[in-house]
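The chain below stands alone, shown as structure tokens; this is the form predicted on its own.
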Amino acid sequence: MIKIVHYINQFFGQKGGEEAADLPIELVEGPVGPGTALAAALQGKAEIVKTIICGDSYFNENEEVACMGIREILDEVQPDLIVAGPAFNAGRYGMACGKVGEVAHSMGIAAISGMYVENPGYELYRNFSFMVETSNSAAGMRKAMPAMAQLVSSWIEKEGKLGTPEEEGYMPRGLRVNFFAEERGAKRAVNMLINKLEGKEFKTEYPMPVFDRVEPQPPVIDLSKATIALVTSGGVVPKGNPDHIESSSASKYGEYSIEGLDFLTEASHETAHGGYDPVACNQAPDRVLPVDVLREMEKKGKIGKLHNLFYTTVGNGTSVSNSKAFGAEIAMHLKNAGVSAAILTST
């Protein structure tokens, strides 16, 4: 029977939401949360002997200590495999799952995880784990767990010697593996070139990464004459969130007036963001959207004026495609309003 240790965060460990994000590492017996579905799918093949639960904020803010704790647990339990997540598009959770995979890899223990392809944990830690692609939110749990269970089953059946990503259903790991092909490279390259020239389908053997390149704008020469706008992915909205911007995986952004306001208050504004502790922002929204500082600079003549509208959305789990669309629309609004520069704040 294969022994598995499962790593999950505070939410899926049933400890709470963001208020429990500072939870230190806890070790419990058997499967918890999504681990129960995994255990059921693997019945007779593997057993989840322990579940590690840790708050997302705690892990990422105390990475060295957390990794030491993970290492000690794995050293004590001696599992055959560690499963982490699935993390979907939760950035801190994905980073923690990725780091757990790296720790396991350094100890000679295989790791399997599940993430949305845009999760930073995939890009940074894909070399250390076999990662199943998931949807961007936990709404895809019913598809994610069977896919992870299938990969675990394949790993067991093949005694840890998984095939290619295409064969096994995990995302590319960015690793080069030597193999014998039926045709030599020169012939394969010529065939690809001919197919490309004839407009036929072909598949490269070495896909190159595609990076966005954004040319920087020229500097603002005289700030004392400039109109400055505020844009934020920190989710600051008027009290009550009138446009119902989602706390995660935002599908919209908001445009709101700050005309006549010297600062934001707990009574007037709040954050809709679900990816960080909202208390500090709700108590003083200027901490995320610094209207107070910009008004002071405006009064002192350090800037020409503060634009009377600000733009806001939630960065938590929001897809790159939506973010690009928001950015393009907001930029056009600012350009049409004669804004000289924008200050983009996060969390």
Partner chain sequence: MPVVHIATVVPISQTVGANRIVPAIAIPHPLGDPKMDPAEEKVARREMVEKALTALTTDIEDQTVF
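What would the structure be for the form predicted together with its partner chain, rather than the form predicted on its own?
A lone chain is what you will see next.
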């Protein structure tokens, strides 16, 4: 019989609502709350030997201590599997369930959880657990619990070797798994295209990330008084790439002065960008970062000022999360410097 430890919060542990959110970790024998339904569904296959109950605020505010406690419990009980939640769209609870999964993972124990797809606990900890998608509120418990029980059953039957998210009914974990496909990539791509052209169903093998949106900002009213900044993902850097910005998958961006420069030259600048032929940019970096024409426009009074610093990184293979962080920091620098608008160039 498979031994399960179940992690739940103060509310589902019947300790109370928000007033009990500071409750430290408690270890209880057998199933509690949603665990009883899970135990019933798994009768004969698995047993919930212990339930860990912890207040959501306590867990998140004392994460290190809480994780140490979880680790000690798992070490002592030696379960085959830990089940956490379901957390629905409760942010702190989802974070706790995700973190519990990470602790279990680090100890070689599998974790199954359930939460709403937009719960931050999913995005942050999805690598470590198998998470069933639930509705956004506890009203979805009647669907969530059977789905989790089903996943636990499959996990037991398949001795921990679960199939794809689609086959098994958990949300994608952001992990790549190698396997041999029956048909080569080119054939699969053409088949997909034909299906698309024929209006038939087709399924991408690499879904694009979902990007967030920002509201269009109000326009510049008077260019002749505006400070315009240059930003690029084309990798233009001072000659020699002083900060060693990587040619792909950049982990940083650079901030460099163009004060007093009328244009960029082969001697002063180059591109750090891999993945495209750098010759044209290296010969005349203004082709990527148009300092020359903006400087002329500044002199003619068409724009108030060209900002004396430019920001640059390499867009080649750079992750969305890095790019987002660079963007936020660069925007903050520009804002603090009183810049009116930015021109972002991309290769």
